[in-house]
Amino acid sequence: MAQRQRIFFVDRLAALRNNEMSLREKIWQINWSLIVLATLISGIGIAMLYSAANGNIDPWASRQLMRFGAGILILLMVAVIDIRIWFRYAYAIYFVALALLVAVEFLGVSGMGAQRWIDLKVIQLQPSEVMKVALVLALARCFHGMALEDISRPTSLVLPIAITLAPAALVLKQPDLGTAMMLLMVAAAVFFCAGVRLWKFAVVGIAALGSIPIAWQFLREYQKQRVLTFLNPENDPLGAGYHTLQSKIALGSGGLFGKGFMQGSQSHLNFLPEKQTDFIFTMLAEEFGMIGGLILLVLYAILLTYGIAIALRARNQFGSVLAMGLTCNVFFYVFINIAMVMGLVPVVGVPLPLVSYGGTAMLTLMATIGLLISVYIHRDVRISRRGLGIEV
């Protein structure tokens, strides 16, 4: 009996030690590959911010290296730290990101016919792309040691499609029915990663098709305009389709290889707007060309392929569907981003990851990747149910 409990503790201990890594140990696994990555996309984008001003590094490119660089000091510091810590203490970022967005009904800065951003002089924090992370991270917990038999049960649902319908409902309030559709989704394939049956899907699926009359009345006028324009951009080729049609001009004028490096016409003579944060693909595209494009969109199949390889390689629920959760998230930002500006879903607000000109949008996601370092440096860490221990 003694020498079955002296066994015990002394396989109890070489958990612990291998579950509690030190600083060095941490840094050492850091996948750097994914960092080189990062850094690649943002250097394309604050390379089209300089061409956007038209060959100057302010406003736009100086401002986004920056940023930049703040975004390396997050994700590393968000990857070295325990992913205990983070489930932990999920459900609170979730709640600060809820409060912020209530914050936003009554702090909150318009712009764009929106009222979307909280001013803290230093940076202009837009709520809505803090809780993209804080969702996942609160969905991971809360399904994390979810066997599929719970999750097959209705009422296991209820805390994850309140924990989703909230802040969807404070985004779509501002409004920003882009964002709020991008929630949505998100925690539709987090609610997939975790086991939810299909069968679900479908029959959520039914019901939105169905309620589409009742919500069409619910919409802004030009959140209308909008579905409409996109039904059929040429109806109003100088007002409302004008987006939309110059975006499509500016992508075919690229050609194969592009006019040149800070030679594109449509958005050097300003017929193509919003150019520096939600068209900037399309920027791209005429400037380098079909190549160029193509090389960009290989450099996020590379990041998507790390990031499902992340989340099938570790050891706890949470980890794993916190890294697909986070990974669909950039996938929607760039699946988004690039339907729009072909003309393939309405005109909404979803910047291009690591691309567009946005100060809340650039840490945040690199907060995602610094998240999927850290499931990948605590792979093979247990996590116990409640999280305050490791599971041997």
The other form holds:
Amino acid sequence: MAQRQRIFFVDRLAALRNNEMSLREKIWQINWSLIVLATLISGIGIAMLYSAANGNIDPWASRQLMRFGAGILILLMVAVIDIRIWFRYAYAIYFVALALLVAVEFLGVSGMGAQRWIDLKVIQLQPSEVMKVALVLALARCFHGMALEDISRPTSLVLPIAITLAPAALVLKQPDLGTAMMLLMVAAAVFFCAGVRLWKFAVVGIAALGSIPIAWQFLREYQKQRVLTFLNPENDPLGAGYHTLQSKIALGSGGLFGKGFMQGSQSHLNFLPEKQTDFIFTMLAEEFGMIGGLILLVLYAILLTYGIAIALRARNQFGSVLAMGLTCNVFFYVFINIAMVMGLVPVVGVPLPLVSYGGTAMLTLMATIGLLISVYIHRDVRISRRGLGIEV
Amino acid sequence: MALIHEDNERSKTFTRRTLLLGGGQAVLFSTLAARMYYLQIIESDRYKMLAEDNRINLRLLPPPRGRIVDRYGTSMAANQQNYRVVLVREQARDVGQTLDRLARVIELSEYDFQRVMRDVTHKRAFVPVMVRDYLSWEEVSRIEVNAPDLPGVNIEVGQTRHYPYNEQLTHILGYVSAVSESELTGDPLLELPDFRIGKQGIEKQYDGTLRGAAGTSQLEVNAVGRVIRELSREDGNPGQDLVLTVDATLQTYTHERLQAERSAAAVVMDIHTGDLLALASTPGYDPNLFNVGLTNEVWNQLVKDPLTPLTNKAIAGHYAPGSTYKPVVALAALESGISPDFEVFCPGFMKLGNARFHCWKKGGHGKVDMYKATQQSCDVYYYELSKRVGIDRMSAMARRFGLGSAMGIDLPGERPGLIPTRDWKLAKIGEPWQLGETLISAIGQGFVLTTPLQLAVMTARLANGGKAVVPRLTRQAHAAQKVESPDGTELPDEFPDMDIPSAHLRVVQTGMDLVTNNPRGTAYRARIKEKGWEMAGKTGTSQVRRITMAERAAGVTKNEDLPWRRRDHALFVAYAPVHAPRYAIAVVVEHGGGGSKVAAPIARDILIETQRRDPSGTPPIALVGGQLVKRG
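For comparison with the form predicted alone, kindly provide the form predicted together with the partner chain.
Full complex below, order starting with the chain above.
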């Protein structure tokens, strides 16, 4: 009796607090240190873009600044929207993103041998970036309310696997191996957190290893080349290994303290390719040395720690899984990009979050942080299976 | 209850696994930091070096080639500005239109057009493409005036070798030309596209001195090779100037005097110092052609020309010395104890077994002594001397006078001549020596071969009192030169004595004086009449063809009636002034006929000109620290 009352009380309290939370209260609840963190990281990025243009605000820094401004607005909007709304529209958002991925096939603009953009005039939309968030939303919704028993039933995994494979296949077809891998890894992380048994991962892992020779056949020539180059980059310094080697030279020559802001000879003399996008970390490390690189790395670590803390604090499963999935997503961005420029993984088109020049990535990452804050604000909200506030 | 338990279980799993993932992320971030440490701290020096390699380009600055001047400092080979017009694509924007405009200002051939259009597409946008070179001043100024209408059109200045004396000094100076594949030594300077090296003459012999050392410029370049700025510059050493012993004006005179003949050579030298004052060989060729690049047509013409313009006949022409050899034979006879008063009766021939050895004078000279025999060039007298002296002693004397071996002059392509001995014939031909061969050797025929340079040196050594003077074109010592100077930099003006009694030399000198200054001498008509400038000389006529027995029976054909190629060579050697000798000369006119008629007048004119200018009497120029200084 007492127990039932206690449950009722807790439920009541939570329901009351959350249902009636005013906008003001929500703004009060916003995790401002996360926004400060995002601003710091973006600021570093804008400074590097200024340097990349040899001390000019155009063409990159100014536009990135505008996107950051728009990103902050989106972040705040996303943050204060009730998590149950996100829960309710999770699949809808996913299907929109999926539709955009399909649309890219027909309307897409090619870049670096792959169809990746849709030209919306205002912004060149990269649906694969949007999908990274949408997939996590959809999976979080999928796993919400599933008990461990449910999860251990193989049939219950059919839907999340389908949700994962559909966009991964579309992205692979673009072809964008890096993003496809990222989608799979983020999904795996979500599956893992949700409580999928470890032996199932082992089975999938072995199956994946077995299918590598088959997958190899489907890779484009430049993708094969990138993998081979990764395995032995100094073999062909002017050919396919050029990117990695030049990146390592620029980075290594930066030393402990770097060559100074706008003094990176390798970046400024254009030996470093793609310095404003995928290889921007190299430029940072050339100009500010290991100290500069570590500072950025620590900022990311703090961001990730916040994300994990939010995931642990959230009392609803949707919020926990969503927060952890998004955090893993950011982690993969950061890790793959930095590991790539340092020659630890093959060259794949993954930007450095909030730093690399690119509109869609900037906006989706700001939305990601917004979602994290939303999970934080609504950490005690109970979500029914259909997304209503009160359990029926 | 079950629900809550289930919930707790699930959230425990989530927490555990989230922390596990978080830990994994921490580990991977640490990996990134470790990798950063490896690349930026441990391997940093290596990458810094690679970064500098990327960034810095070394560019060679070719040194200006040293000038070549004559003994008075007159420039004989110098560098001229070569103005060329180049086009930079990225500045020109519309290349075709710019070229059209340029063609209205200077002359451009259809070939130039096509070449530029092709080069422009192959090279990077900022690399200048050569449109035309060797522009005249007028063309340069016309381009400058129209510069506003010609975007991307620039004038560049290069250096090109110029020889103001054209073919008159070719055989001394040689020429420079583009480096060929086989001449590459690994020195990157040689691989520069418009670098030139000496291919002939002094230009080849002293190439190292004249070339200098390349400087380097460190340039910062970007990834596509565009120069951003110059980081540092190390100037090389310009090539050293070279002073020759030659008197360019005398050389010009000599060359022009020889040009009246089809093919000839002459050497004028200072008998005391060995300074070569003129060294001419005709015909010559224009060395400036080689600098720009010769067409195949012109090259083939030069190679196939029967008058061999490419050969420096003064040092590489092999000629039988004819009677100019007789002074050597006389000295050999004097040394073996034969008196100058020794007399021989010349009936016009000498009998040896069944063969008759003719004197050039059909009726013979009658009774002659050594003086008369030299004065009138009596062959029979010298046949008689040679019979008594023998070939080996004659040849030994010839060698002491510098015949039969290269003089080691500082020019490429010198030939040694040939002075035969018994051993030489046995070794080379495999037959024993014949007495008849001794006789014809005595009149400078048969196996005997000399170069005009050797004949000049022989004459100089006769005239300077038996000093073994060595010819030279520069005062700087050269490795090929046999005489070592005490300080190693300059050749001495003193030469070792040849151990020939001056009484013997006087006999020969008197004989040569009689040749030109006695009315019965063979070259009396070519004598120098100017007081104090008189010369002493010796005529020579060397046979090119064999005179057949049938011809002898029918009477020897007159030289003038023969085709040019079969006519005799005309030779003359002389020194002047006769009583205080200073200059020696040797003249060879190929197929010129008689020495007295053809070669002697040329030698006379050149010797008069030489004494008028008296190059040995004026202090020559010297190089001190790269500056030309008059010698005290």
